[in-house]
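Okay, so here's just one chain, in structure tokens, the form predicted alone.
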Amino acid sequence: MTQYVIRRILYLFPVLIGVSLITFVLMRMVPGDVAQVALGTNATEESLTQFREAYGLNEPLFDWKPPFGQYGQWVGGLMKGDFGKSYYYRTEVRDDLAQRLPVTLELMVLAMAVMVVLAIPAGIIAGVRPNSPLDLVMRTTAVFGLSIPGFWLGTMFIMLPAIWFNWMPPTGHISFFSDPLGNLQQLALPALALGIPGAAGIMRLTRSSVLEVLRQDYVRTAWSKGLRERTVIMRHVLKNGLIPIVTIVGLQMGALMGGALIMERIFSLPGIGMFTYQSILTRDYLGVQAIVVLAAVVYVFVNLAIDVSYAWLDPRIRYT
């Protein structure tokens, strides 16, 4: 296991090698002059050149001499935890990243747990109950949860309290520990409106997953010994058949990744996705390039976690 997962964890290097290659040759090749959006229109040329000698905007993209062309500066200013500075805001943006992604993680993690609380119970009762009334009811409204637009719904939760209730979610960041109920209510809607289709698909897959283990053998065992239901679902079909739902949760975390990005611009939350929309609009190279690879470093991270959590679930599973 060990072994596995510092393999795992050198699989990191090439892949964020790629990611941030890829990243910076397309930015690149945006659209827009970088230092005339910074300095605005009215920016004289004298300006403009000072700004590019600045910023290392007139050197080579790539160069096999020191410091290696922009790339090479901006590569190695990462392995030293310096992200740079923002050719917009003239803010570190290290220091941006630090103050944003907290609103971004909290909103991923209630969204997460949106999708586990609403879609593995529905998922199970569907299961354990094929074509029921009940099982109707929950394949009926994970159908419509497929169908709905995160979009849409983020929209629909701002206006609909507005027209109905006069009440609109607080605007900004209230931070937790200073105010838990605002803290709540700023961020409830938005978790539902990004956690609601990812819950839809879990639940799907987590009652296709208890069929298929409720015909397993072990589990006619654990009906013909006289075991209580609850004790056959909780012990024998929910353990074994978590291994795909599992999967899914994990695949879905890039998901949420991007629905932040919408999310944050639809409520006006100051976190990573709005940062990452302003940083577009701005051509900030630098930002939308330490998001990336902030990104891909962490579903990197949370796969891992995933692909080591297999063994604890199915003790069959072995990593050599």
Contents of the next structure:
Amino acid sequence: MTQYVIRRILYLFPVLIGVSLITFVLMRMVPGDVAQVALGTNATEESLTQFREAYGLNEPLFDWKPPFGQYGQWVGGLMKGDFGKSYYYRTEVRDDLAQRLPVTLELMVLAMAVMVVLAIPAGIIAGVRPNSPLDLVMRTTAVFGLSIPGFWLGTMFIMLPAIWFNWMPPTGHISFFSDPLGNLQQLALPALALGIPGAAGIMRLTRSSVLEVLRQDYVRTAWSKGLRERTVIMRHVLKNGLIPIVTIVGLQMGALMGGALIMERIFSLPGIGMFTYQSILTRDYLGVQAIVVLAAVVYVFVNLAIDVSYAWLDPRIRYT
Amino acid sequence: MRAARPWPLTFLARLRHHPLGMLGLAGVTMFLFLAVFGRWIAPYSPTEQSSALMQSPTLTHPFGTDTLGRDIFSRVIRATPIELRVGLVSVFAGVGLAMMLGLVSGYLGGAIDGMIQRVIDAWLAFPPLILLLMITSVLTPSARSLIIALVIGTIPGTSRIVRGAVLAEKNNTYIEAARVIGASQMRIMLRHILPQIVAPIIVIVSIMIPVISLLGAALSFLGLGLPPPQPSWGADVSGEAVTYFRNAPWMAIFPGAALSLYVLSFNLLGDAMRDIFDPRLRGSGSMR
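Structure of the form predicted together with its partner chain (previous: the form predicted alone):
Full complex below, order starting with the chain above.
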């Protein structure tokens, strides 16, 4: 098991090299000059040259000799925990991330909570009584949930309360620790809009997973032992039915990050999604590179956690 | 042996027992109809400006007008062909390429498989929306650029699923038999394995059409998909529709509602297709 985990962590390196190279090359193909975007259209030729010199933009992208071009310097910086400096805001990318990460993380955690709280009980109820009226209602709701675009749902969530009750969530960022109520007022709607489409998918998966497990022999045994329905469902069905659900919750991390970007834009939240979006628009390479590398690290570890949790949920699964 | 009926006929015959699937088919047919005949149905040109700015829905403007006085009803209808084209072309091209990649990777195995899979690992490690935003910002905004981005977004996950299906298939004795009688690698892949994985591929297509349509609309919403003044269900929900929502909520409501209905139709049809083509799930509910 330990060996397996170590091998999987070593996988991180080819993934990181691939991801960072793709981002590095792709971002430099974006038409438009970084210096021009950063300094504005009125900048003189002299100040542009100076800017490129100061940020090392004149150096070759790749080089065999130290300092190995712009890519090598950036990787070298990463090793020391230095993400470089934003061309546009002239701030340290690391500080930007530290400031914005909590907003996005909280949004994502709340959205996940929405998903799990709505989807898993609904999926179990629907799966235990297939084709009952309750099942039909839940499945229909789920198809609708899957079909509504997140950005439209978010827009409606900000529009309708404003029109009906003249209420809008507070803008700017309110920290949970200084004002928990204000913080939740701000994040409840975006988290709901972000969680609902995911919840629909997870509900359907939970339902089919429960249906599948209910047919297994050990469930029949549990029934014939005379266990209560509650015990059969919670102990036998749910635990075994959880495997595909864990996978999908983990795989939705990437989609959730994209969704968070959209919600941050709609609700004007200063998270890393908005930061990425602005960095792409302003050709702020280093910001985008930092986010993508961070996301890739999270992706690799989440996938590892999923695989390890399989072994815990189902002891028959062994890794060597 | 009885001659096999072509699968679309079998499919339609089975679909009759899926009320929600039929509803989805009706919705998809309606959007196809609007895509072809929309130009004669829409009362105005989608880009024609007028002095009737931000008018609420009336008989002359059923969905109201926007900040430039354009008729929203006409814009919603005239967006249909481009949305359908972007969605369908992206999914078919993406799944087609993913199929080839998955087939080669899964069947050949070994070093080639290892290399392809490491590339896919990196590809999948990108949050999808961020990768697509990066790609569309490199290209000039157009329907073609959007399609390229969406194809790139479709390939990695799909090719993994295809590879899995190929791996499950390739150790069967009939493959061994084909190899023994001297069939070439190419022939085995295309004539023996490919027909066996058609069912999962149809299921993937039915899942991907709504997913990719939503992703494409999200890119348009963020201003990096279909460029203005092209009517687009995604882009028309953003910008001034949000700025002036207190005065003219219909600007954001109708294009989004049309997109929801479109995705819903494909989802309902896709659920029925999954039920019909994926035998493992059969019998677990008539309208899943």
